[in-house]
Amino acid sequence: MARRSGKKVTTVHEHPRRVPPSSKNPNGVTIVDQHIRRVPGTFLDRDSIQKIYQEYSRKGIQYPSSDKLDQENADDFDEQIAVWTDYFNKIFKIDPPMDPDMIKALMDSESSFNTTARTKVAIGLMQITKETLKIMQDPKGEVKDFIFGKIRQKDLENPDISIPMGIRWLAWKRARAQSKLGRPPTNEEVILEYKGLLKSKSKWAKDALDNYKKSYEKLKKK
């Protein structure tokens, strides 16, 4: 059975059960469960993340700047950043497109490229929170047009998973910032929205933005 929502179609699998015939069920059949299989291109799990990354064409994609930051492993994730930034720019037709250097500077400011970085609420390179993980897997939630499935909290320590999830979340936050501001946001405003600090005037917000800007400026320095 197919259901259409806007321009997207989902396939719903229904499980019938035999029951005694009644006025409500004259045929003696009732549906006891339904679950949705999402259309390819609107859903990623660990297997599809790996498949897309391995098969994605690197031709013409933009890589973040290298040999510019202090951390020894700062350039270890450049290919993942390049592939997934290009992927989500195209999926969501982002204009102007997200800059791979913005992603890399954000990563530096969030975790200093520590794949196992943890706080009480956030995990991994992109410091994805436990609440954000739930939202990104909810087929009825804020990001239901493109969600992730079967991802566990401990998977967020795996850069192959945390990077595409973080970039997808940043794309959503870009759209949220534009809605809040009533105009296209700057890169810095997108970063603040990612950090939950877009309208904050606190010293914490200023320091968080300054840390990001220092990394971004290093990446852009010739």
The other form holds:
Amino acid sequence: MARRSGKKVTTVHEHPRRVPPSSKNPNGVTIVDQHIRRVPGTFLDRDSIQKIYQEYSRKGIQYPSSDKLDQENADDFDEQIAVWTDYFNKIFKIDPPMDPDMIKALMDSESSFNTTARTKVAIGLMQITKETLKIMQDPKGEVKDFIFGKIRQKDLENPDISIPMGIRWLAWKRARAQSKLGRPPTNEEVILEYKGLLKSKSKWAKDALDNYKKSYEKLKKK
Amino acid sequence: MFFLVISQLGCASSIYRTTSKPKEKNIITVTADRLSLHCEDLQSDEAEYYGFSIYVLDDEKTVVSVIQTNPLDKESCEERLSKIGKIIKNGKQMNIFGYGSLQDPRIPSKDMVQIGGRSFPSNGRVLQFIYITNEKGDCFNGYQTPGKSCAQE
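Now that the form predicted on its own has been shown, please provide the structure of the form predicted in complex with the partner chain.
Zooming out: every chain and molecule, the one shown earlier first.
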């Protein structure tokens, strides 16, 4: 039925599919046209995000530290952070792996754990921009090796969606920082790259990084 | 860099007072003469990003930074200058809410900030901006959650 046409997609040939009988398909069979399908492990949409999250083995995965940050709801997203950090560390074989505390401190810095935080261009916990949303769903774009599909702007207010997307984007930013610097980036350089500020010399960037570091240190404090 | 100059009031009415609540939630109570609002061009190599800061002159004549810690587009940053500027102009006394520590030692830096026509050194203290109110109830929340009152978070 399906033939490999590349690393990330398969071409599904025209084939019959059973459907409820109707005036259009009185025999209960329709013909599905040839179409492209992403190979599992290179694509997520709303349904597969939910399925993976529900079925993902929690055994041995690392959770972020809890009860350390200031906001009342700071620990509400720990499980999503743990699952999706582990998932993308494994998918991309990231070494050293991304640290769940780093994701949590970034979330603090981006939205103060406010799921519906919005500016004119950025939305949600991880403040994913409308432009980034397009890039992350473009099968020919810069993150074509692992993309999302059927995600709408309003979905970014849903932590179940915005967290895996934010972590996937952070993994890409990590690779990009390495490419720009010509060496493995520090965690702080990855955070600056996520914010689009790796080369910025501004006072604000310094203050924002300082604020991030304090959150991260709180999470690491025993 | 865009910034809003707030006219200086008489020194006799100048107030700077801090209240720390549990878990490093701070309230800075302050008069307009000690405030300066800035949208700083972050010179990002990716997009036109701006960083929003409220600089507050403290009782030691050093400057605390209260910043919105996510980069903003130009329009969102200027919206903050305009709306918070109105809150400051309408009020005599502002309460600024932010997360972070005001107990860290002051470390005066080379970064100088203009407040009321004079330059003061930053002191290394940075709070994450949450919201600002005045005594008339005018309020602006940096994260603007629909359906929630401004000061709720």
